[in-house]
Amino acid sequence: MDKNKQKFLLYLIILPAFLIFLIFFIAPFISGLFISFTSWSGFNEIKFAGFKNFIEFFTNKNAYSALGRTLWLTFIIVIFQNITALFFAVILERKIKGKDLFKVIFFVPTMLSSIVVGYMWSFIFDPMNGLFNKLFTFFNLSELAKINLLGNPKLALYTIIFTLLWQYTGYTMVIYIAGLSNVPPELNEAGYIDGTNNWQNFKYITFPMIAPAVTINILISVIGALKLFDQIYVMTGGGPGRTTESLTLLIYKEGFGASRLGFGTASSTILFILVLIISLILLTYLRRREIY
């Protein structure tokens, strides 16, 4: 078979995947970008509005707050999720009894639907009949039993963060375990011979060797946190007030709840650009660290 026929066959093979990508990804993105420059509500006539929606986003107090809240939530999740997952991964990579069972226990929450997790923890945190209420009441801690974790403006966001860490830390841990399994044990043994301790071995040998796993986990957790929607929508709906409203929830409320598709798609475009910029910066830095 000559080269021209080979090229034609390759193009023919990738054509279905390219058409699916074009129809379900590229076309909606282009149409959404167009709508973001209009004042369309979804029902009225489409009118061009220029950069009005984008300007309103950065001057709208609620949108600005939602953006800042999303970035803060992302920062906390990425830090604690990766530190906790790496900690458990290092422990479970050692020869301890029942480590396979613990791996399964940590990973099971990842397999649950985010909607199911949201409703489950909403019930647990219920200040009247929830599991926390019953537990604190049993131990005669009546003051703690009365705390409404999802109804308190100062605690609601961090309660949701706890739920997210519970659900996704196991997934991050599995990736770290895969990275740790590729570290040659001879390197650590050589370190011990040279007089290093466990912490020095981890810092100078193990951690640099699992750099690809760190890159993958940080990118996944950053992107996932920036577009977080399900758990917040189910557990608080953005409340109390707007204290847990993320950027994706704002987009949903403005685009569909308030019938402002123009502003909603403009906000989603800003979110897309934000995710793209942050991901590229992190990827560039983390890949350089891998090479180093």
Contents of the next structure:
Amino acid sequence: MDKNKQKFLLYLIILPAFLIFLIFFIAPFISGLFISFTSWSGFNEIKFAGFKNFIEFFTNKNAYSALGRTLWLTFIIVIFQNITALFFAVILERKIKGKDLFKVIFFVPTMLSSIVVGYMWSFIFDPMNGLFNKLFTFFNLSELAKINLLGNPKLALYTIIFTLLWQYTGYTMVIYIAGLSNVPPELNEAGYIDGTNNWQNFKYITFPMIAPAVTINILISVIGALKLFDQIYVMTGGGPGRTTESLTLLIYKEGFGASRLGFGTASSTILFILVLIISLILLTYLRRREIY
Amino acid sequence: MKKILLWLLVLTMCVSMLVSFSLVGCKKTEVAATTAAAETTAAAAETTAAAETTAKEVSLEGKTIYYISWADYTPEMLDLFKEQTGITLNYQQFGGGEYNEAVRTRVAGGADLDVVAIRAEMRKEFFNDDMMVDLTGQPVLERVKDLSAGTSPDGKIYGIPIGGFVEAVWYNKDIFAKNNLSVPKNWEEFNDVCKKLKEAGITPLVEPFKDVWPCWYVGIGPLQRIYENDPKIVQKLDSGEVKWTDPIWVDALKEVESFIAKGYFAPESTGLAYTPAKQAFNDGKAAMTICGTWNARNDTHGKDLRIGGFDLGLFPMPYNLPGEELKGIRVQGVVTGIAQQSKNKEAGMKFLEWITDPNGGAPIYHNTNGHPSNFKGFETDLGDFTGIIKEAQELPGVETLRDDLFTLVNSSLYTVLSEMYIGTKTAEEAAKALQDAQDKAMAEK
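Form predicted alone already given; the form predicted in complex with its partner chain follows:
What follows is the whole complex; the chain from before opens it.
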């Protein structure tokens, strides 16, 4: 078979998958982009609205508050999730008893559905009959029992962040463990011979060597946090007030709750661009410091 | 070779774009086509002789209808419908805040949908010939006591209200007796009862504010009174004659603000969903909970409020000022009609006939949901709740304002009240936010 024919055959093989991708991913994206330039409720006549929806996004207090909240939430999740996961990974990479069991324990929450996790923690945090309430009441810690974690405007967002860390740290940890297992032990040994302590070994040898794992973990956690919806929807619905309303929740509320599909889709487009820009910047920066 | 591949790529892109645009554009064509089809069906139905009915019923056997509602159902209900009509009922239940979105998504997506329950706040959007089948003149309507919630402003009937409720306050009679409190008959007395309870160290009210819609109850007194004083207020808001930022609304919202500041609601309310909040009331952790007579479910199906443990009582929500008549704030039942996009309108009509029939589905539906009946010749067995809610149900009624306001500003109404409750919005800011929400909704429509 000549080269051209072989190429043609290869393209022919990927064509069905390519078509499915176009129809189910590219086509909805293009139609979404089109809707974002209209004022459409989902039922009425589609009217072209130009950049009105995009301008509204940046002048609507609720929208840019949701954007700010999403960025803040993403920042905290990325920092804490990666630090905690790396800490656990380093500990579990050492020769300690029962480390495999701990790996499983930390990884199990990742396998649960985010909706299930949301409901589970909602029950635990129920301020009147939840597990926390009962536990603190049992130990006569009535002041702690009264804390309304998901109903307090100042605590609700951080409570959600805690549950997200609980769920996803194990996943990040596994990637770090894979990275750590690729670091040649001789390098650390050489460091010790040269008189470095544990911290210096980690800082100057291990951490630079696991840079690819850092890149992938940061990217995954950034993208995941920016697109976060399920847990917030289940645990607080964006409340109390709007104190936990993320960008995705705003998109849902405006698009479906208020029948403003045009504005909702424009907000989705902005979110897409945001995810794309942040991912590209991070990827460029993090790739530079990787060692092969 | 490269050229061929390039052309192939361009062609596929064009196809995908065509698919995407046609998905968006076909909606209106579909609506128009279904409207025309519906008109034909309606016209045909009118001229059909009674003799043909039996033949039609036979032809409905084996059909499946898709029904979306927030009401409860049991497998027995579906079996009974199949047994008595030969039609399979595909029941899709959505509760809480997702319902409106679920219906809109199905309608916008052209999904299989025959029978649909319409929430009050959806009436303005759905009560028209493009969305729903006009039921005016259908024999099934003769079985219904009160059709007002299913009637559009132009007098056409688009739905059958199954059940009818009153906004009310459920209270712990034992706590009231212990503190020498009597049932309040107006807003002032209600505030006084709350004050005395709070002074006695008892939490006056517990509400599921986590679900957002119950945030209406922080404003129910002052806001409902506006409607009582001016029944045309919603139309005036809709036309722009009255603005949310006008003193009439700002003053009412300020009154709401001062009611919130008194701290009569359990602090845990913001973290409580519907069932845990009712559970808290059942456990005696608060003296009252504002809700509706839809909480009156008999012991078999009861899951909201519990009879036993303490003496349970109910009084109609006393929103009125002293000297004004207390009326029962009416909330519509499950208004059920036939979607215009239905491919089985006759089977859908059969369902409406069945659900209203005392010998058909009315008993099993009502006993499942515990809804006070709105059908002639049938009363729901609510067990011990029947006596508790009787007085409130029989009061002269006034329509609830919340549904109409929701229609104007969508969910912003509840969100704004929720923001007022946690103190992130003042009365003036709340009024402005509501006006903004209405302006945007109007601009889209």
